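Below sits a lone chain in structure tokens, taken as the form predicted alone.
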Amino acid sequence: MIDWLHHLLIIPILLPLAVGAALIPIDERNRMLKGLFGFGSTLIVFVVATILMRIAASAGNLPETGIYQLGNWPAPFGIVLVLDRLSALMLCLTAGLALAAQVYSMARWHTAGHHFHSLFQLLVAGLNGAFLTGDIFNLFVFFEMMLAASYGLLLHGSGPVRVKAGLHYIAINLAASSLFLIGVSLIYGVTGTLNMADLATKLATLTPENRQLVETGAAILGIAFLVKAGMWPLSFWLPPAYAAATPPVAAVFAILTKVGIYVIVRLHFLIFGAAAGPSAGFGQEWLVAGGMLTIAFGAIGVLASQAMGRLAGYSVLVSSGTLLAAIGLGHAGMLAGALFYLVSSTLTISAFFLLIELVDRGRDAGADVLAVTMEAYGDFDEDEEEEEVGAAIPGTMAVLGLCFCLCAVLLSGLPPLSGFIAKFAILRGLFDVPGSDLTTAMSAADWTYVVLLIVSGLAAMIAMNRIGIRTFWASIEGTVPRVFVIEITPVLVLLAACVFLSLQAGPAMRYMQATADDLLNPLLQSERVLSAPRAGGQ
């Protein structure tokens, strides 16, 4: 990698960190100025992430590519940042969601509290650091930076509902952070290293007693990340917290659960991959069981939700459960489809969170309860019938309705959009068993996953149809919300990204397959990190 390109790897962390700190002393009366600085920072990070993704896609297997040694100390002794296809993908996804959320916030939400843009930049820096770091301790550092910023952002705008949900969110994540430290301590005490690549080479050489201690530490560490990923029964905090957050915060929070998924994918395939000896595949059964229960819990929550905010929160759980179970089932062919699903579902849910507030502006606070009452007891007198030839649909409601329909199709996994392509790719990888009879090659867990994947899509379709009819077709309020261009544009851009992903499904799946191949070859990844030369050829 050319020298100046090599230093691009630190920018997604350093730039938002510096800008976030620089914005703190600026007076809150200059929020628009702070917003412009924040937007410029996020835009630069997005451009850099796009360049890094192109580099990762074309890098091949050169050992020096994408390894950034801070202080010029080689791994495993120094801090290293590691760029590969997966981390580059997550950087692009984070920057894209951050741009959309930040533009949306500048309409009015950034004025609801203090230091919104500083906290937002620190959140972006923490996310990018978590995706790029090559060792578990610095993963903890970036994880805490991300969480600290998310505490402030969740409470942004105050209000009793938001404060109550925020305090629950803070308590559960502080407990998860404590578990994180305990797990890290156990692993370091046995192996003497926290570098992921170094751990991958040492695990197979441990004695049975030490290996059990490492597995115990990894299990405790896994609980911390499964809390963040929202796996049942560790997920009761998530729907209320995400529903209470302001729309731009909830939109960027859509990727916070994917941090937990990302770390589990990284540690599962790198440290507990095929080269881990007796520890290979450690924890897979728990991921399968927990993932399937999460899908079921999320689908029930989606059906039971009367408010769109809670429906979106439970949709996050369905997404997390789908990914966790796909990882745990251990079929190599499913991994590329799961990565495609990760991108599609995150973009969709983020757009949905932004859309909800725009739609709710035209609805009465008690409309959902009244609608349920009318469904149960009837809402009209059979003797009184109104003759109505047709009704004009205001332009604003037409645009909002179109966006809602796209979200419904994507969340339900209906063709021809990316939600369907992602689920089809997952099922194809599950059914693709060369040289074997399908009925004997697939286990009961595999068939259960197929049923849950289909049922969860059906649940999303029913719930979205029900809310869509009440809101756009048979609305009892009839109020047209006032929507600014700066608010609807991010929603349209995120949904357009899903449409583009559908149109470019072939190249996207090739990238996902290459990413999956990298993950399934952990020794190559370890060799890249541990053999990377120091700057200047020293």
Contents of the next structure:
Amino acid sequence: MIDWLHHLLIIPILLPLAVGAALIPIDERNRMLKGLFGFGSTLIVFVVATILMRIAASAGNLPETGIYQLGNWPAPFGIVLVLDRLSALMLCLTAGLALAAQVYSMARWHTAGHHFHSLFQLLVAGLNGAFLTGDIFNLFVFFEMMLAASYGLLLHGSGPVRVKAGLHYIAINLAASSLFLIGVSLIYGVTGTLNMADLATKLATLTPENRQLVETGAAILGIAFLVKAGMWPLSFWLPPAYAAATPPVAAVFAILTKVGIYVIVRLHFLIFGAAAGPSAGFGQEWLVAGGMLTIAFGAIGVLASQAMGRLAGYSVLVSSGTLLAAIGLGHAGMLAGALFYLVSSTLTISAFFLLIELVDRGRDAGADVLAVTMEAYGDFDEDEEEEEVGAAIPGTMAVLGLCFCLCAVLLSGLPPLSGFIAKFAILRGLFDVPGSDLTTAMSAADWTYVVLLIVSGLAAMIAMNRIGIRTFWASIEGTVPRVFVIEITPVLVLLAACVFLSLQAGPAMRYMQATADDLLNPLLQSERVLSAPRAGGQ
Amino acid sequence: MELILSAGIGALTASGVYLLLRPRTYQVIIGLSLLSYAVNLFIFGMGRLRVNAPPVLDAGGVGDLAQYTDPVTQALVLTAIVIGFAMTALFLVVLLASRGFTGTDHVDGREQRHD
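Could you drop in the structure for the form predicted in complex with its partner chain? We only have the form predicted alone so far.
Now the complete complex, all chains and molecules, led by this one.
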């Protein structure tokens, strides 16, 4: 057992935290220097995450690498970081998005306010911590760290629209954090443990009264996460906040809702999985109903959006709803497809957020008049008023148009890209009922989900077509936007990642399937965490 | 004692939620504070109520567990207080910024029209 490999697990949290703190005293005029430090840190985190993902993919060979005992205290008593396929996947996704957003921000957006790069590093540290932690109270701590940084980043650039959106965003998240604490302490009060692995083993032994209390706690906890995941009707804050945020911030926010989904996936299968006895599958019907309503609300929002920022915000909701309902329907075969969809949709939406601002720079005078009328009718989508800077690169419109087309194809789930593969994998898991008649095996909820999934794709396609025609086809007199190479490259890289995901769908799906199998066997995981030996062999 | 504590938590939560739903930012922030007090007391309650019992073991000799109170909830409350306090301070700054930008303390940034 190589020792340094073991300590690799703490790097995704410690490094961004340290760099974020170290960047604060550096003078704001050295923005490029700060940016380079931040970029270096995120790059290292990305490399570490890739290594961790390889380790996780070959799990079983190296059991000790998956568990990091802080202070060398064994699992139920000390704090542990747990690496499994799911957390490794989320780490990689976070680092990838963060890299893209950070490079993009260095063209101009990081000059819009102070301490952008510090906040960005803290956000990355909080996200990584939330994915790696093995107990629910530290989940709260890392969640708050991530949220605190996200408040700062949302307000980055200031202005009345951002402050108003930020006010709502902060208030709703503080209230949700209170619910989070109530849920956590209720579960602790009943079971006497905060460690997720320990919790999974203790659930089956509870008396009926205590079981009811744990279910209450889990429901309260669930509401807190559903607020973050943006489930309708808890999502009213989301589209305005995401549309108001600066583009690189919105791009990295695309993963914040996925943190809520991640925790729901994790706790749902850990606490209320097959091993939970009578409370197995608790709350599934709520997830299904809420998820489907979210898809419907998001699809209507996508169709109604006049500005691209809003469209992207509602796309986030559609993606959340699709995942929540897929988790709630509870077919084992759908889970792998849902995880694939999570990765694909997050990459797409992130790329789309980055692309929007580049495209919007070239909007002609007519579009501005339209924007003014929209404001008169009470729509608060504001176009950025900053001066256009940067050099026009040749064929800008062609590249932007191509990126937009790719986004449209990915968002609406048309073949051949990963958006289609993801939805297809979900539906295949739904229809793939072994050894029984299809008509009796599929419930009404299943069919509704199929319809919603397809209709939401259609809605996305209509909306994207409409906006695409207005922007790229009808604006002959519009100025060609001036775009930096380091602004378009991140968009291209994110979209290329989606294309790569489509080409490598086979290996990717095998990884997702292995992840899903892990999730469906929570007690194996618990065994691994609780029996991990202390370092030094005592 | 249990009755008083639970009644207190209930009253704080109810007032907190009511204020949270009010249209003025000042009421919202006070509501959030009350809610976080209620949550902190609730966490304490989850560690079972003990009077005059320390959460830290005395030096020398392993004590009887019945003489100690649950140290975990104390640690949780401490963390929750720190985080809650920081968040409230941050929210206050945003609230003031919003007041500065819009000239009103309504949460939507504009006064409701009364026809």
